[in-house]
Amino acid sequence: MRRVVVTGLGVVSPVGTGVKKFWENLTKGVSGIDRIRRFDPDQFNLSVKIGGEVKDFDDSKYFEPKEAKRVSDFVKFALACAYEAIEDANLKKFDPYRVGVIVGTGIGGLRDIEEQKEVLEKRGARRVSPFFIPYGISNMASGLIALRFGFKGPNYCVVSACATGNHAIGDGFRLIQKGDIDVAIVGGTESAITPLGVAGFASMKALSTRNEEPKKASRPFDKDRDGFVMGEGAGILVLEELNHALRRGAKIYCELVGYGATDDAYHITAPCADGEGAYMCMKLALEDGKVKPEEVDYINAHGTSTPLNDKIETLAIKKLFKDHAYKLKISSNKSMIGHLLGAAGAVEAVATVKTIETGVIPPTINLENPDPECDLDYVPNEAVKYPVRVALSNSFGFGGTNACLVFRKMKD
């Protein structure tokens, strides 16, 4: 089976635009949560105000005015992050149809959706944009890449709530192990911080309503923890095959080694009681890649700040990898971005792979009151140096859905 490395990074998150400004804020434990500025909480009557939005994006450089105005943020977000990841790759020279792109996302252009509905309750059909449809649909983010660049490969959208990005990069891997292709632009990308997105998740009671402590509200492991906080962006990797990078001479971060695809079949948004399908999905994906349970140094958690989903995670942790769970490193991102949803595992993936690359891991910050039910090491607060060789990154989605990818430091 041929070999797959990642030889370049894009993200566009809550805490910076670029990999650089993300993961230093990152691992000095800085939260992107606050009230949410792009429209009124109040206006609407939402019970939750606040969200991790993007504060530092600028549309201009990547599209003239008229064509900004036209494209959904979901599919601005993710090209951005596409022109960062390949020129991380110094991808200049490639054979168009071994090039294929598989960017997903969890909900789309859900903006665009409320926006052209009012247009039309107001203004009748004929004003409802034509650029609606095209630049608003799932695949455009994907589309939209393979344009700009020239990739004739494969080309689609994963939709799998917020199991997503991880499901389009393992996609990726397979198509690159198979032989299909020989490089792969993946990755997850979503904007929903919209007035109908944020009801929708606080009618069912998935979201924290700690607003008046924003950066405090997302809390994963912690006992006081009472839901999740939305978050946008995209993260983008470049994954190619082994000899094709080293032929032309590419940096490479790591080895993506295994890939993992369950479903719990249980509940339409419930995990399941016995964390089954998180485990099932864990250890296929080690043995996909050849790892032992004992190999591992790191797990980037799902740890989405939800009442079940972070005891039903560490269960299924436990289950797993036994007395070697006490000795993992764990740690959730969302607790400085929120929960990406559709982007939440690409971009998560591109923290394991900077984990892997400087041997730092964030922290999972506002962990202040352990869980007795999550009791493991979560590295609370302060990012800690540890040498990482095998991270294992979790995404879990509505539907019952689960992604797990296995990152290995490069080895002969």
Given for the second form:
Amino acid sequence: MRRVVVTGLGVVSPVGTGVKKFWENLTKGVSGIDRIRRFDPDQFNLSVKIGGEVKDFDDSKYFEPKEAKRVSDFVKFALACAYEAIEDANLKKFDPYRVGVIVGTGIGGLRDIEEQKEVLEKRGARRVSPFFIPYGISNMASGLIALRFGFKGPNYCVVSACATGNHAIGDGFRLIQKGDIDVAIVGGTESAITPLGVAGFASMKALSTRNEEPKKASRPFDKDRDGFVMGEGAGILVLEELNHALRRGAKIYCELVGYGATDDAYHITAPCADGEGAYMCMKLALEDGKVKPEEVDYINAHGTSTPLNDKIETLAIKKLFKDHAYKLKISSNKSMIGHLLGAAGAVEAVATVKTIETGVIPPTINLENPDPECDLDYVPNEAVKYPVRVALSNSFGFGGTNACLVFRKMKD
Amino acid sequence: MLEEKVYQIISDQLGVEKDKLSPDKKLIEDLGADSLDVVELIMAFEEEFGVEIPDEDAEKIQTVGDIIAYLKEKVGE
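Since the structure above is the form predicted alone, I would like to see how the form predicted in complex with its partner chain looks, so please show that one next.
Every component of the complex follows; first up is the chain already shown.
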């Protein structure tokens, strides 16, 4: 089987645009959660008024003004990440049919749907934008990246709720392994902090209502956690066949060695109580990567800050790793950036790769009073220096879907 | 007056500088519009001038001059 390495990274996140700023803030324990600014939550009587919005994004770098007005934010975020990742990978010469693009989104152009529905009702069908469908459909992030860079290989969008990012990365990994393509631009993107998006998740009672203390609202594994906080942004990785990367002298961050995917087949939104689905997913990913549980140094947890997820993810980790579960490090990026839904897995994969590169594990912030049922080492509140050779990144989504990736430091 | 408004709308919608516009310029060939741009442009004229431009009329419009002539007749200037 052909080997796959990571050669480029790009991020747009609530703690900063660009990998450098993202990583600095993440390792400093900075929270990107604030009161929602793009619209007034009180206007809609929303019980949830907080989110992790992207605050420093300048679309004029990537779009002419006329295009900028039309393109959905989730597409813009993905495109910006692609520019950063492809420049980082220094990918200049390539066989266009050997480069694929798989960028997913959980929800897609929700803001456009809301805006155009209003146009339809108030001004009639003849005023609905002709760009609403093309720029609102979920695969347009992948489509626009191909168009800008001339990548002519397989191109599509994965949609699997909060596991989207990991599935997209996993698919690109398999296509390279099998030999269909040599390079895959993979990741996830999301911009669903809209009145309807917040209202929908709030109705499920899935979100934290700690509106008065936004920066303390996302608190994975803490006993006072009360739900997740919506975030937005995107993450893109350049995956490349090992020899393809070596031949062109590319900088190699690490190797992607394993991918596992399962489903709970249990409930539309709740994880199965014994953690079986998450356990099997991690187990299959380790087997796929020929990695023994004791070799794992770090898990970038799904860690949503919902009462159920954090407890059950912990249970699944203990079931798989047994005694080693208490030795390995675990942390949740969502404590700082919130839950980026379809982009979560991708942004967290970028963080996991940076952890392997730098030997620094970003903390789980707001872990003040650990839940007795969450009794592992979640790297509370401050980053730690720790040599990480093998790292897992978990993502689980509504529909019972689970996906896990295994990254490994290259052997010298 | 009407010409000035038409030029402004085309300039905004297509991102073309106003001094590059003239009645003989073709929307698609010369100004780089695609079929979706033209739909949006027609909508903008309808909004600005308070008229309805049926699809069969819109299909005949090819140049900046066509738009000006059509709107003059429609608005009765």
